[in-house]
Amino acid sequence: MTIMLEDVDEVVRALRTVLAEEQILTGRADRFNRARVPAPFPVHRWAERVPDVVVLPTSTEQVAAVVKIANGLRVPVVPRDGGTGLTDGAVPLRGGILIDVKRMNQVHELDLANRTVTVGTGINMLKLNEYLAPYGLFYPDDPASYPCSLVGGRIGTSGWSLIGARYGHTRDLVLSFDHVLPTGDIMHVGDGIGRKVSKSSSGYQLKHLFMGHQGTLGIATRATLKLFPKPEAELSPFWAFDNYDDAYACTGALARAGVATFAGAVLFDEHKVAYLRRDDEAYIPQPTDVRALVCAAMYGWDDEVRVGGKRLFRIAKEHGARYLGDEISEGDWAARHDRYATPLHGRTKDGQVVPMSWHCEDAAINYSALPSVTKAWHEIVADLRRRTDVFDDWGMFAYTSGSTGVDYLTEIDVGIWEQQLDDRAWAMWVDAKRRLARVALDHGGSISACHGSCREGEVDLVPEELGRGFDVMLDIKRTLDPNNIMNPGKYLLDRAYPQEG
């Protein structure tokens, strides 16, 4: 479906009927700058992922007009927000029109009585919270990419928040939104017809259908979000352990303690501690005798956090924890967003420092399965590392997903020497991703808790994970996007169109 060069002029002429000239970009730099996401990809193949045209709409109506043109001309459309996604949702696989929503970044309404805000989906959480701060409010969607990811991308990926155990994740925090369908029709989804209603039993729960689709079912353009009182106090103690087993047991106990201000716990395994100590400038170096780490975050009023903190400190001590002090704790928690802005490097097998890009593979894993998944995943990456210097093991995190600790966002970080990522190494990586996903499924987990699963490798197992549900996905895709223009090539949804799949 990639549009051919002679067709680009026709597309541009059509776009000029609904957009101003300066909203249509065809230059090489404008297009290549929007072909990239943080996840590594073979450098010599970047040209496969470049859009033919970039547009910069400023309203829902303009987005709808562009999509109608694309649908009429059968041209692929790819929505792009912050471009921070790690599974290629924002990457055009077949050229076409890339819709960059960053100019749709207005605050349309702040409703102090109902404690909501309505925004254009091109705004990011940092800017939104700067706006909300004078009112004593904040929007608690807190990904690692917080300073640069946008509300629209969070909706398209159904993002995961680092403090979601306290406030919920994107799916919980977005009350409703305007959405442009692949045909160019505009709809509003929420609970019922309400824009500021959080619970309804009218009809199907369509809001969730249009979250996390990785841009394959349309584009969110304007969203109404829940707000919370800006926390008066944050407490984020980092505790050191002599071994992984004690740290693992402590993490579960913290998550199950039922402390109301508990915003999340993070378990760092020995590989992660070694990497932080060795190579990650964003973190304060840990003492040399530390073998595993646990962080717990609490948010709320000062008197609530102080009391809850005492309980969690007591639990940690019972599990053999050593508190690392205020400087390391506050500094390392504050650094949780810095990874996207930090120059990265890794090590070859002989210890040479080389530039490496970061890839993170994630899954949703039950607490009881964490130790065996951790072991299996490191063995897969160790196998890669034995075969080539292109990969480095940067260790694993496990984050609580909710306040009960039933499942964890479990991720392994892999350094990839992108400049050396030739076709042979890429094939190794794709196979490794497939094996990582297999481990997640074999342990009763989900392939992804956070980033989605559009990339080669893990996407192969999506039909197996969803079973009959994948067939329903194909039915929905075919019905809503009859011409397969919306972000084609993702999630194996081409199978909805027999002539393409």
Given for the second form:
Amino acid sequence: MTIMLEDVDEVVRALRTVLAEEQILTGRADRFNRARVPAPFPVHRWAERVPDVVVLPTSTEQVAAVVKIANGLRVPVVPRDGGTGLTDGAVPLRGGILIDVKRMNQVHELDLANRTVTVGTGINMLKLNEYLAPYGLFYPDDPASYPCSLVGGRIGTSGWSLIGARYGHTRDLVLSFDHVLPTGDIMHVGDGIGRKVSKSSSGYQLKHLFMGHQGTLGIATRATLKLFPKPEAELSPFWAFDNYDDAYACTGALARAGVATFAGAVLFDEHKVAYLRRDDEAYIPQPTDVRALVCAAMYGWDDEVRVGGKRLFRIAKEHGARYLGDEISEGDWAARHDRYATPLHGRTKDGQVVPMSWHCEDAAINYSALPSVTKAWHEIVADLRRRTDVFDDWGMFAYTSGSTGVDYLTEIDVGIWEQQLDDRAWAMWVDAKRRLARVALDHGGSISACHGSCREGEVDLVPEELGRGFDVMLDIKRTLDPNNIMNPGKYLLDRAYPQEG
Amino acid sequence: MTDLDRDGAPSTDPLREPFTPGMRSNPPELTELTRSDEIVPQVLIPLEDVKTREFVQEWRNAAYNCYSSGHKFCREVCPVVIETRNESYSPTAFHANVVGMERGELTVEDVAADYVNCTQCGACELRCPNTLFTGDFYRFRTRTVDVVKAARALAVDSGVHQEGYRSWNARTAERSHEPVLGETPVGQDTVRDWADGLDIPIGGETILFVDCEAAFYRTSVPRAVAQVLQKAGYEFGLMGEQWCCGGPAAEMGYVDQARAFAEHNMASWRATGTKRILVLDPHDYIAFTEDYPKYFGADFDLEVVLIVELFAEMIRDGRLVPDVPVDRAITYHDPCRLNKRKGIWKEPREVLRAIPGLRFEDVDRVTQWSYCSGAGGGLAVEKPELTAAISARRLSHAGALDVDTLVSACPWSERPLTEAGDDVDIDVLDIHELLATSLGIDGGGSRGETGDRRFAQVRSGPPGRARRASGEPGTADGSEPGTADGDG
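I've shown you the form predicted alone. Could you give me the structure of the form predicted in complex with its partner chain?
Let us now look at the entire complex, which starts with that chain.
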């Protein structure tokens, strides 16, 4: 379905009717630089994934006009926001038009009475919070990619927030948004139709449908977001354990404690601690008997955080925790965004330092299944490593998802020596992803809690995970996108179109 | 170690025995397993073009360290990206291009024009998690500025020119100084004109090096510096024959020219027995502390002294005592090459805080990582409208504060900032000038047409916002929602 060169000229001619010349990019570097995301990439097949044209619209109307043109000409459209996703949502698989929304980064309205802000989806959360700071407000959507991911991408992936246990995740924080459908029609979607309504029982709950579709159902262009008082106090204790089991038990107890200011807890397993000790120069050295770590975070007013914090400290102590002190706690928690991107090198088995990409696979796993999944996942990566130095085990995290501790974002970090990727190595990796996803399903979990599950490998198991629900996805896709132009090739949705499936 | 068992079945619990590669305690069979690796090593794609191949060989690992991370923390602090919102100009794209070239997907012709879109301010390097946390332990520190310089050099070397750069450097070569006055010629016969009447000797152990912009355009700056030095009784001379430092040529990729200029200046210093160079311009400071040592190695044995640091020291020691009150409310613009590139941000603030009468509304220097005048790295030569937009954005941040004046410490920033300041009725002054005023020195010299006109205006009312004709509080009060681009 990739459009041919002569067709590109036709597309560009059509685009010129709705966009200025400088909003249409056709240069090779422009296109290649919008073909990748942080997840390791079959770089030797980069050329297969570039868009034919890139556009930089500045308004909902322009986005709609571009999508209408694409739909009329049957040209693929791929939305791209921050391009920080890990499941290839922003990577074009069939060429076509890439809609880069970064120029839609305005703050349109700040409503202090109802405590909302309406923004273009091309705005970054950190920049938005810099804008909000003088009002004593903040928007608490806090992914690890907080300094560079954009609100629109958060909607398209239904992103995860590190402090979601306190404030909710993207789906809870986005009240409503303007959305361009695959036909180019513009709709407003929220709970009900309300622009600033957080809970409605009117009609189907469409808002969730248009979040997390990885760009297969259209493009969000302007969003109204829920705001909170900028926290007066932040408490982020790091506790050390001499074994994983105690750390695991402690994490569960913290999450179940029902402390209102509790924003989340993270469990670092032994491989993660070993990795940090070995290769993260920023990691504050710990005694060798530290084998697992738990970091909790609390946000709120000073008086409530103090009281809640005491309770959490008491729980940790009961589980054998050793508090690592204010310096380590504050320093390491402050680094939570940066650290995820820090490991730009890994090691071969004989210890040689080489440039490596960071990749993390994630799943939603119930608390009770965590130890078993952790063990099974490490074994899968150990198997990769046994076969080649292309892969390195960088350990695992488990993040609390909500305030009750029912399930966890469970993540394994894998170093990949991207310079050495070829078809064999890539196939090995894709197979490993399939096995990792299988473990999640076998434990009653979901393939992804955070990044989405539409990439090569894990996506193969999505129909199995969703069952009849996957057929509903196909029905919806076929209805809303009759010509399969929106981000085609993702999520096995080609199956909605008999001639392509 | 669990994951080395040949039968694939872990003998111990992998959770309990995490693997640390390279440890002496690792089992010996590890080496055997490494030898029989199923994948490594992969053959590189051979590049026919020798120059591109050499460039890629030098930069590929550095490029992969960014590309492999794929995160773009740099993006929201890059002044060019903040303005254009074009990912092709992002620092991470500059690294990805190298990977694209290694793979034979992109050529220097495909990418050369994109590398224009960089002021070499260095914010991206600071914001890169790689730099923030790993330092340079494994020599994997992100070096975007160097990559940009190298890519521009590759372009020039390959005959791919940007027309503005080419003619700028041709005129610089012709006149031995940069054509900062446009068609009005500059050169050896005019390079000391700024010092008229100051009675400064030629040559000597210590010389004052004055960059092209200050020597020919913003002459108020070197005049202020020279007279403050004289007031402090500090002995110095002017160069026997001063050429442009060559830094801008190096920034634009004209490497041979940069080197030739450096060699000329070095010979001139040798001829006059110079041991110490005083520098007022942050760009020169970069050239003399980074480029020249690369050119000359240990032979470059001259001491390089940054004037603003020297003045801070003199104030500390009581050799300079600013006692004339200055009736202004100011904020300070951290020049990129001082704050971001060299970590120099305390001394300028020391100088400003020593000036009586001044109301100083400081902006955190880290917040200023995303600020730039847009004048550096040759951007203004090829894309003056982008420089102007970046300067205007910088002034809009100043406009949100209760100030009437923006103070900089970099002559190159001051021309575009002054023009942008005129639109919002904010004066742009140089820190050295301001200090001179507070020392009772009326330095003379020019701030350019706009700067001189503004400086001559009589101001009344209390210093600060109230003094500005527009008097707008900016976006910080929420009255006018706008783009959130880094003001805190």
